[in-house]
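Next up is one chain by itself, shown in structure tokens, the form predicted alone.
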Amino acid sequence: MKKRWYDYLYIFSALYLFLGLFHILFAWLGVICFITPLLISIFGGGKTYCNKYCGRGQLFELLGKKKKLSRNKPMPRFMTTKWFRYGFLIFFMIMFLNMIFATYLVFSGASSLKEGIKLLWTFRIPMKVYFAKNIFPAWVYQFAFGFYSVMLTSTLLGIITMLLYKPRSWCVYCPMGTMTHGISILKEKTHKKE
């Protein structure tokens, strides 16, 4: 089967955690890939993003099917659950909001930038900005330091499940998806309401 521009989307993802690490700015193109898949979903798209774009899941499925590095085996029945999914996204949309508010907090002048990335939002890894810190208001560094920290984060969550169960496991609880699910099954209930 010929190959797609949209196949090789898994080099964005790669692209993108690799250079947060060099320079955290970078994190703002994590933004793309939050944005994007709502907006598909909100104008008609559904899923479209999650079986055709996610550069995430392209990834673990690199990984884990082409690479052999998952061991193929099913998730835990409760991981597949609606309410382990719902769940995640409540606690991850709180991590979320979170990160927006250390953000509006620098903002505000009501605290001051915390350089470093938090994986697994507990475990604080110190990181200094060396380039152009004054280039920019200091929360625009704070934002991408909480992004970042989220989209290390999710991605570390899918290796360890793309490792443990099926390649693309985390497409089953992802938050993105979970979204993108909900949102196509309220446009579905208003439409049938028209």
Second form
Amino acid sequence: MKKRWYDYLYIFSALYLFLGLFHILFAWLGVICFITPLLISIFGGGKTYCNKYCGRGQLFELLGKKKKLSRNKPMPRFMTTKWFRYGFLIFFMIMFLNMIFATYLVFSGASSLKEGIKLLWTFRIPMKVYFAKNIFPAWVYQFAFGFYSVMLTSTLLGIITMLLYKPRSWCVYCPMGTMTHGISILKEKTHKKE
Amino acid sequence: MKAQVDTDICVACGCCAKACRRNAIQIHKGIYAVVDVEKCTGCGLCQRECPASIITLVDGRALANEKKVV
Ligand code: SF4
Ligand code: SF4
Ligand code: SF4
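Please give the other form, namely the form predicted in complex with its partner chain, since only the form predicted alone has been shown so far.
Whole complex next, starting from this chain.
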């Protein structure tokens, strides 16, 4: 099959993780991967983002299928249920709001910048801002650390399920995917009522 | 043999559509995958790819009848 430009977006996803290690401010770029899929589905594009443009999905496919790292086994049934998918989305959103709150505390001056990332919402990994530390207010850096933690954590979970189950198992319970799926279903329902 | 999708669990990720060499699968409005029974040869590539493992290969005639009902 002919490769299109968007079939190479996995490079962007991989590069993103490295750039973040290089300088935490690059973490802000990840906001694109949060807003674009939502906008697409809100404007009626369904899951076009997942189906075509998501570099992360492509990365898992590349590692699992092309590089044959995946066991290629079906994932446990419960992980494909709505309970699990929406439950994970809620958990993810709570942790996300938690991160926003931490950013707000720094913004309001109630707490000072905490450098470092948190993996799997638990393990603190120290990380420093080595240069360009004072161009932006502290909260900008706090958000970057928090956002990078979210991206790294979800990549890690995705890699684990990529290894254990099918390459793109993450796409079954990916919070972004669940949200765009939910939006598409809601749109269809409200559309029918009209 | 034709591919059939369990639309209740399908997350519309599009892995199946991407895998199909005959372009027989479309993602319906970002909600679920639909197999075009005319195009499907039952090769099973999509089944292998689906992360939720919800694609089953069923008898072609049964699916065609179902299509008529719809
Ligand atoms: S489900 Fe998530 S990781 Fe998978 S393609 Fe969609 S946004 Fe990307
Ligand atoms: S069984 Fe083969 S031809 Fe049929 S939809 Fe799946 S990939 Fe396409
Ligand atoms: S790969 Fe499976 S879950 Fe994804 S769209 Fe196809 S049938 Fe649905």
